[in-house]
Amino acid sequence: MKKIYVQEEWCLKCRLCEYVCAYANSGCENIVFALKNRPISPRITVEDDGKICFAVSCRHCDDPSCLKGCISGAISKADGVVRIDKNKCVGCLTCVLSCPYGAISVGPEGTATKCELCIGNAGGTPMCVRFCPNRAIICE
């Protein structure tokens, strides 16, 4: 299965991704829509230590500490993806504090929320790796 990777060398801190992200997976067939006005909730963040900046999101780990902190079992793996069953979620966030990468965080409605590769909603390739404008987000 392929994984998103960061080069944060090529990373220009444009935020762009997060918008494409929260635009993805927003529900809306309208970019405007979907983000005028309103506060965004993507599934990758862009993080900036003053020296070097870059995005993170799951990394859909072979063995996810998330999946086993889930007291609910809303979590699981399959073909490669480590999804959120928000049906399933009680929002404890557990998932978030056994994270070692920071990648889940809460959604609009209380759950957890992190990315999923857009497989539900981008025809194949992820939003953000679509639309990073100097290719520092890669999906191999």
The other form holds:
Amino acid sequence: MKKIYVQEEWCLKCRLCEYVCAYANSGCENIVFALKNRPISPRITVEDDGKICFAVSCRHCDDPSCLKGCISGAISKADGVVRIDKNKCVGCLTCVLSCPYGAISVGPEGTATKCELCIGNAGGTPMCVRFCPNRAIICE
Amino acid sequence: MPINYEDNIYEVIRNRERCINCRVCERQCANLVHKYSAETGEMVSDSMTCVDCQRCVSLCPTKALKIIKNINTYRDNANWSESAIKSLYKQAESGGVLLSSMGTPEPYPVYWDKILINASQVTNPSIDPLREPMETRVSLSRRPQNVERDGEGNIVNTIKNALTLSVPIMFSAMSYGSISYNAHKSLAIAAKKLGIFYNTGEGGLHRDFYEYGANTIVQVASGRFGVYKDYLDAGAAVEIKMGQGAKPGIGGHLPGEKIVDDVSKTRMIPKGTDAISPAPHHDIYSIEDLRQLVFSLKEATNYTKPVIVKIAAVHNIAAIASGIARSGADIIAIDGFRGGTGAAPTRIRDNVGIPVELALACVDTRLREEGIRNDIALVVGGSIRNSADIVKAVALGADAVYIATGALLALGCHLCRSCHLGKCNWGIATQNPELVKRLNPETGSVRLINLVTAWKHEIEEMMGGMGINSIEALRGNRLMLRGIGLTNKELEILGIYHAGE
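I've shown you the form predicted on its own. Could you give me the structure of the form predicted together with the partner chain?
Below: every chain and molecule of the assembly, starting with the one above.
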């Protein structure tokens, strides 16, 4: 299975990835309806300490701590992709605490959300990869 | 406080219905046009510093932005146009020479657009380039006058030091300093993959790019920046820059702010000092002097590399070219007055020189008349915008063309003509590391390769249409061209008939 990688050398911290991610996972067809005047919950975040910056999203670890820590069995891994079943998630946020990359966040419904490589939506190339203006995010 | 006569030229229009306050525009504008107001929770724009580079428009995820001309109008005056008045205000304020970048935007005639290409019908068959072989490869060098054969009758190859190009296109000189490391890298990668050449410009060759030497033309200009043995040895050809189409007759000036670490090392001048290229080469005051430099460079490179002499298209170009053809140079490059620049005095850029189409035609004619056309290859540049321009240039007599503005456009340039400000939002004409990284050579080189490949296909299609299957057979084939809307004098200089003739 392909994974999303970031090439920090090329990250411009424009944060477009965050917005297109939120759009891709909003279920809305129109990007303005999806993002205007509402809090967004992207599954990729640009980390920036002034010297270095890059976008962080789920690494789909070989041995995922989030999966091990999940108390409700909502997190599973199949075909190399770690996914969260929001119907099973009870919102305890153990996964948020256990993820070493800080790649899991709380979604609009109070359940945990994370990057699932856009499998459930756009299909094909993840949106952050497609829209990164400088090819800083790649999927290989 | 004195009155500020300056007026914003552009106006940023933000569609509030679509703006989602993501602040991408704010983060991407090096001119600080966009700002987020925490108080009102909205984006505000200060159009005063906008240069219309279109970076924000291109990156806005909701397409909420557009940039229009400021419609604030001065009283109509056909003589004192608004731009004429504004330029004057600027000089009254600053007391300085007006600076501009890229090729002249003034509405001079573009002769390419007044020339039409022929096609075969009935009497001679056209060729389908998808089914039949089509040769776009060209070789730039002095050509032999006679065919020589050895004792067994085999042809002896007497061509020395030719530059072989897969398509008659090269990336023309843009120095490291005037453009960024990543822009140079994109050009180098693309030239290598395409089997063509890029040109270092006068700023030396960065250590990292020596590996692309086989596809590099190294330039020797009046400032001699970064010129030393390894540099000359690294390239496939050496170009002597006598002039530049955008600013014939004057030198160059790269401000000290752009002479940062690597640029200073590559140019071999101290950090922060202005890089000044004198107007003349101080050792060249005649064709004989030029000949000396040509042979000095040949001697220095052990007669293994062709020498190119690049000149700006000026009034007596034909005589100058004739002199150069006799100077021992292998290739003449002519840069027309619409050619680009990283910075030039506005009045010179907009008023000095002649169109490259006319220069090319008269040089080719003159060299043929004098029987020395085969002694030298002819390369033209200065606003080649598409494959049709190339076909027309070749039919007028060029061996190949130089493209630079076109190459920069492929890399993202939007021709805002603000290179001299050093804040290029596309990471091309800047040395600010935050901006330079905006151009990823991996994507940049792919776009350049795409462009040249597309042009190659189109050149093949047009040649096929004319029933010609190799660039060699198109070169100087002026019967394939007809003028449209040109005067008798223009047709005479171009050496072509009018449409219908």
